[in-house]
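The chain below stands alone and is given in structure tokens; this is the form predicted alone.
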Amino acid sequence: MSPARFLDLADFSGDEVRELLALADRLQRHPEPQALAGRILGLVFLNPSLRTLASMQAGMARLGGTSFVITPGQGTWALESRLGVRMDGAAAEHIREGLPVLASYCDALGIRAFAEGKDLAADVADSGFRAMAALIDKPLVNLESAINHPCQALADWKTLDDERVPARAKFVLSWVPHPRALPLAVPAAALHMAALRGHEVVVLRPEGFALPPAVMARAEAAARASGGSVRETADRQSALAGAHVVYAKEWGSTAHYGDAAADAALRAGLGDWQVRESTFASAAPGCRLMHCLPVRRNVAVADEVLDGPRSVVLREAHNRLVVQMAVLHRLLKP
């Protein structure tokens, strides 16, 4: 991997990802509690977090380093990101000053900045995160941007390794209900990860929730390189038949992107897309259920599945810590 950035799993070949996962396994077996002694990680969270925040802090501590967390507008100045704007509103500081200053206080910086959910083309281009990344001259980690979540994707890959899911297995990324539209970052990252790993990948979603063409095209390119395949469908019966993994994930309507009322109207009749035990009736024996968390119980996934033997969501969440330690080690070890 690049010595300076961990922004996108697409920046790495399958072999490079496997090397990073081998480092994660080695650090699990042989901890290095002083590897990053004296190093400081800065974490900027423009959006809420549980696993990403806690696992990055814990990972840095387990490697002997320290970290600080900035949540703009909560104990610090609110940040403005738009260019050319007259700053006479709530935001007192611009990212063009704030982020370089924070980067100067640490050895690496992690930034979490969700999609605005208004302009699909801008969010797919990740223009907001790219503008912030251009201001940073230190090692940088993407903690979730508008269209990507590489730390989650890396943890998902390790989970599939842990569960001994073979490369040619059928991986179904299944849309599930949520009370509101959610970003495309995790589904886009999970899709690309599964394609890069060589799976037969099926994106299962209702009409109106098709993933953007650019997201599909990138996954298709990864699949061609790995010997896998990618397709998209609204046919639940064909998609789930023989599935080895069902990755449940919520996302907003791309047909009505930025239109909350139209999105809500479209999803109102889709409650039966919830993942229940019956969802796995035609799946392969031992089919696993994955979800990045947080998950709305009995909305997105039923209790009987989350609490049952096929769910690996807790292992998946724990692997966030494991793989992020490897990323930090690779970026920061002297």
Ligand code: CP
Contents of the next structure:
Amino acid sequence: MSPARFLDLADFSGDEVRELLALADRLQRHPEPQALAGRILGLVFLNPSLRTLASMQAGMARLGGTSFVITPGQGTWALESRLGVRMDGAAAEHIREGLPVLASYCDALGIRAFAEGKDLAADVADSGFRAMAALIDKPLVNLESAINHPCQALADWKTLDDERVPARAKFVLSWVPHPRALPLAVPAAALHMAALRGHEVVVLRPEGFALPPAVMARAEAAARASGGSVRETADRQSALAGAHVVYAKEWGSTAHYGDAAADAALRAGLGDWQVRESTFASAAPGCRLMHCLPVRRNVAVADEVLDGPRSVVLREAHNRLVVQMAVLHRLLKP
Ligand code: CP
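With the form predicted alone already on screen, would you show the form predicted together with the named molecule?
Shown next: the complete complex, the earlier chain at its head.
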């Protein structure tokens, strides 16, 4: 692991990811309840969470450490992140003071800061998260930024291992409906993970929802290194034929990024992209359904799939705890 940071799965080779997952397995088989005794993890959530918040706290506790959670503006001062603004609005404190102060109270910090969803280039460059990371001189974990969710990607890799999905399997990252545009972090991270694991990766999405070229290019480079492949299509029939994994995910239109009305008009006619049992008609036998959660039932994925045998969404969510314990152990064990 690069010095004390877990920000992007792309910072790791496939072998380094496998080493981290081996540590996760070891900690499952041989718990170390005192490994991080006396260590403190600070968690800053600028956006809501269920899994990430609970699993980071639980993981830290299971390793003997403690954590505190800050949700700016909810019991603490609201934090301003824009540079050069006159702070006469709701935010009483700037991240330039707030984040270094919080970092000074703990041994490692985790930050969740979603995309602003206005400027595609800025979000793809992860400029907001990078600006925050530059303020912190402690070990740092990306708890989901504008374009990345490495903890989710690591848990998804482990889930594929647990399910004994071979590296050469066909992995379809399928766009699914949602009432509004969602960020690109999870699709970008899942795509990279699958490419790095060596899969035949197909990004299946309607016209107007193509993943940004920079995201595709990074995944293609990972696929070249692993012997996998990456392609993108709007053709559901060819994409789903022979699929071993369908990873359902919602994201916003990249053709109309930041334009809520145009995005809504485009997605209005796409309700039949919902994953149903019929989605798997031409898939490989035993094809799995993955989703990072939270998922809107019967909008993104039908009950019949989520409640059926092909769904591994609960295992993915549990694996968040398992793999993050390995990340914390690697970052914080003296
Ligand atoms: N998958 C995931 O990150 O879930 P939360 O948003 O609930 O943390």
